[in-house]
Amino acid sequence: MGIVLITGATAGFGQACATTYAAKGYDVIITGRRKERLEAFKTQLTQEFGVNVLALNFDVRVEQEVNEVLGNIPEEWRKIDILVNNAGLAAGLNTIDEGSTSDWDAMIDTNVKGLLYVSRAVIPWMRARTTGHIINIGSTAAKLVYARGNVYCATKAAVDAISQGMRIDLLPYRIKVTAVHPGAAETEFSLVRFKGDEEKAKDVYKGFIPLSAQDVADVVFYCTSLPPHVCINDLVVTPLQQANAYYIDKK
């Protein structure tokens, strides 16, 4: 079928896109930080689907990390058809002026930095073959800041920008950019963004059903299953209950 490389790939909306590209035959390239987790995913997928798996831990924060890892793959990994952006994260939920800068930096350096470190190692491959398909997982949150949000909310507009620059640059070497921006998802994401406080994390999903990760892997997977003609280049998708960043019905 062909290779997907997908960063954060331990848990969350990465977990479920491996699993769900393995599942349809892909060999899969699967980074993360944690490295035990990491090589029992390999394994997971190996056995399950039978499909070829290389598993890199590597810090997409660190611009060194990044090339080396990715520098040195083997050659016939580096034929890679889809990259999906997802490693990122949600870090505080303070005002602006009460926010921690460590916070800040987390997010900037994971959410942004991070996307673009990986996405410069990858792009000249797909730019030698002239084909391939970017997908950067955005959030509801690029399109409308809401209380509290400050700097998350800026770094997902960053990544909504980027993806539409990527889209200018790469369209003469045939490579698909598509950003995709999920509303409420219950992952990780809120005990992150918590520091681990799962009651507060459970709060945020009471009174509505969120999006799961599989439900997200899926639009990402359907992103890259059109004719080579199509391309969507922005995509939002939230539950029934939400209608944007802000508005949740909770009943």
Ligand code: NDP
The other form holds:
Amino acid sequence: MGIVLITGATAGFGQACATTYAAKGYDVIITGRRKERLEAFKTQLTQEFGVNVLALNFDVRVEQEVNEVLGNIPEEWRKIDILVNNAGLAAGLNTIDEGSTSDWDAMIDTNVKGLLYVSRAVIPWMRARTTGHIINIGSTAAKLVYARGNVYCATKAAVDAISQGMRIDLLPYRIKVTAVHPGAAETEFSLVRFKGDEEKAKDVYKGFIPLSAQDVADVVFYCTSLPPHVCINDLVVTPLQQANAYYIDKK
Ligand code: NDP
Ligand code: 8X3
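Take the protein just shown as the form predicted on its own and give its structure as the form predicted in complex with the ligand.
What follows is the entire complex, opening with the chain shown before.
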């Protein structure tokens, strides 16, 4: 089938994407910082689907780590057909005058710089084969800024712009670039945003049916299952009760 590399595959969208691609017979490269989870997930995928799995334990924020780990993967794994740039987070939900600079650093370093470091390492392999598909996970937060979303929204707007730039620059190499912008989805996202506060995290999804990680994985898979001459450039997917990053009809 092919090889797919998914960053941030220890939870949420990334984990659902890895399962979805493995179920379709793809060999998968899974990444994340939580080593035990990553190794357990590798065992699960291998046993359940009989595909080859490469687990890479690194932090996308650390350029040297990204380059060392990806630079050392075996030759046969470099034929990456699909790169899903998914690793990311929101840290905090504060007004700009009260935000924590370390939260800002975490979001900018992960959502923007991490995506760039991984892409920079992988794109030359795609370019050499004049084929490939990059999926960048943006957000409805890329399209509309919501109160206290400031820096998180800015990082996702950057993902939107970077995706457009990639699409142009990689046209000559026939590499597809798709930005997928999900709305509210119940994963570990809010638990991370609220630093482990389970009540606060649960409250985010009260009064409406959010997307699941699997919903997003299905959309990502769809984008990569189209004929070679067709490319979805930009896709926004929300729960039925959500119109955009700001309007959710909670009842
Ligand atoms: P989760 O918190 O469930 O998963 C995030 C994944 O990213 C984890 O596997 C985590 O792994 C990984 N990750 C985070 N930081 C790093 C890092 N520095 N280096 C390597 N891996 C990292 O969140 P979601 O699945 O919901 O989020 C995935 C993406 O989707 C993010 O980019 C998020 O911004 C975006 N998004 C989420 C939405 C939602 O409502 N849930 C909506 C729109 C977009 P580990 O901790 O093991 O490193
Ligand atoms: C995540 C969606 O609106 O909770 O990107 O920030 S939101």
